[in-house]
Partner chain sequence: MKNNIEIINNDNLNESIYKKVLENGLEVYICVKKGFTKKIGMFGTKYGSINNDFVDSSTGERINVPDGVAHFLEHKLFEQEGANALDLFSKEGISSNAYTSFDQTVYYFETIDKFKIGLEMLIKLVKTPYFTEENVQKEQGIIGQEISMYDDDPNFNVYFNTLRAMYIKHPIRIDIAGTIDSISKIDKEILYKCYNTFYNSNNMFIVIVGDVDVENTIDIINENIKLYENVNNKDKVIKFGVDEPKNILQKRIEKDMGLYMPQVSIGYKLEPAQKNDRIKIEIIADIVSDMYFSKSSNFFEIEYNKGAANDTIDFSYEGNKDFAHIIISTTSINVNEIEKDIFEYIEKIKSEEIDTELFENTKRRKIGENMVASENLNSSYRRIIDSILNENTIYYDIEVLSNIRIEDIKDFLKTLELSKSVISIVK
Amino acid sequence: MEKIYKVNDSKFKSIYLSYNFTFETNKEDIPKNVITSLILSKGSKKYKTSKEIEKYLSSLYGTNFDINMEKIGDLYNIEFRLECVNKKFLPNNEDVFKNAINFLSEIIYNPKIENNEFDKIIFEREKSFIIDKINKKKDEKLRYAVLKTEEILCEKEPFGIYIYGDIKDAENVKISDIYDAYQNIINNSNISIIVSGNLSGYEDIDQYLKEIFINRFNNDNEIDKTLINKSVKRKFCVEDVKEIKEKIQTNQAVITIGLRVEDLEQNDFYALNVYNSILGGTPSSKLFQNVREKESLAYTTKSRYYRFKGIFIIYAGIEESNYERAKKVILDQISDMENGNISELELNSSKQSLVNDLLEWNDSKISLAKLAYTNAINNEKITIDELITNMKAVEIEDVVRVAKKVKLQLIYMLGGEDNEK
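Show me this one chain by itself, in the form predicted alone.
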């Protein structure tokens, strides 16, 4: 697997860099990894405080820097992100980008560590921040219902773990854990760098990156399988379906439906995206038109396809009293998909919506970088034009074929306390 990916487009004025650590993890280690990443972003031996970091980035013509955590199927990814202007648009061609790369190397590989221990004050602050984030995950009920569905649907699988981990595990993190977590991240991850934007004058940037991050590219800890193959493949039966109701104080209830794709194959990708678009991905979708518009059962409803896990989650904000009716109408739409009750209008409008989204990717350095990262972990070299061509080629019979693989696994409702008072 390559380490550096470049996406060059002259229409941009700036350059976006994404430095990724992708690795397998477990429930107990997630809060340690998150806290470690936050600590790294707050200071180094050279830039000792957040204020010093802000001051330096400001001197680089307002270079942006942040970190992002995400689940990629059953893998975890920590992303350090930079965005700065190309030197050709600056006075005297000042090389802000290479200075920003040096800054990133300092942040990641020269942290404030004394005697194998990070700064205690920063540790306590970032630990408290993560505990607070975990405690507040119930505040947004619709989002919490989706998170809970992921957790139940993918129980005992890494993907089912909350992005910041479990509250008890976070509370148990000790400062001595952070050094070990740091060493594990930098030494046992798959490292990939994506550079996206206007690379005019930086044709040799990959060589410069290798020089700055010397020895980091000798890491042989590759992701041994593509994520699509890490998805669980097994036969499902009716007895697998769970129906769970969770009482929580809320004015509106939420119903979610969790589904898995049986015998998922990599070439199912395009048909599954069209399936999702027809089912609940757009305002013209079956869910929106029938659950919300026709039956007036939901104030919002949508479906989401998780490519790297091979699952779908449908959600709808409803009144608790409408639960049974909403459930039936949603399940009817899923049955219609499997039975081929799909019109040419639904197919074409859904494909056009997907094409429009892909065309918008061309105007985003971040979207182009994400595509490059997805290509990296899937060992592909798919362009946006190829994605569009393949989406347009999907026919109703392709959608029905994958629809027959989509198996109901979970029906979940969140809410109800207010209505019982």
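What would the structure be for the form predicted in complex with the partner chain, rather than the form predicted alone?
This part shows the chain on its own.
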């Protein structure tokens, strides 16, 4: 399997590199992996502290480096990211990209380990950092309501776990877990490297990457693709719709609705995106037009499709006393989708908006890299043009066909206790 993917476009001035470790995970392992990657990003044998790292990056004309964690369906991805300017645009054509690659190799593969143990002080600090991160997820109400919906909706699946893990599991992480987690990440993940941006002068960068990371990614770890999307085939849908209210002190209440696609097929992707766009993706959408414009119930109302998980989450910020009304209006929109109550105009404007989003990816080296990554894990080579052609081919009957597979699972409400004031 290919490991290095290049996207070259001369309109950019800079280069983005994304080094991905994708692997299967479980509830207990998530905080271990998160803390491990944070420790790596905070220092290596050569760049001992976070401050040294930042100083070095400043000298490379402000090269950006960070790490990012993401759930790809029930898989977990840890991404090490670099962004720097192409030497062509720098004084004396200074080659910061190659230095940045060497730096990344140092960070990932030469950590501060002595006798199979990471630095204890750094470990304790990063562990408490993550514990704080997990604890503070309640501080932003709208986001918290959506996270809570993901959690309840996917209760028994890795996807339902918060990106940094569960608080109890994080508290239980021991320093000895970190060395094992590190070995596991670097040896048992599927690795993909994406380079995108202005690659002029770097046409043979894959050779260079192979030299630097030699033997690092010639493992044959394939990821279990059934963990992306296809897991929903295993009939996770519940028959009885749950309705849960959580009390919390806020001015505004948030209502969310969780939906799941039953028997998801790979090629439903396009129709489901159009479904989402018509239901709640744009200002022409049913939710925006009805919940906001017609009924004046909310300022924010949207639906979101989780492509790697086959679920939808709808959310709206409302006054608590309008809960029943908002629930009814939202459920009516979902029924309208299922009953084919969709106009040609709604279909076409939604498709157009999706097509524009796809075309816009051409302007962003990060979006282009994301597409390359998705292709890598799906073992596909879909281009933006192909995505557009397929999106344009979606008809109302395709949307209705998938709408019938979209099952209502959960109605949730957060907050609203301060309202009487």
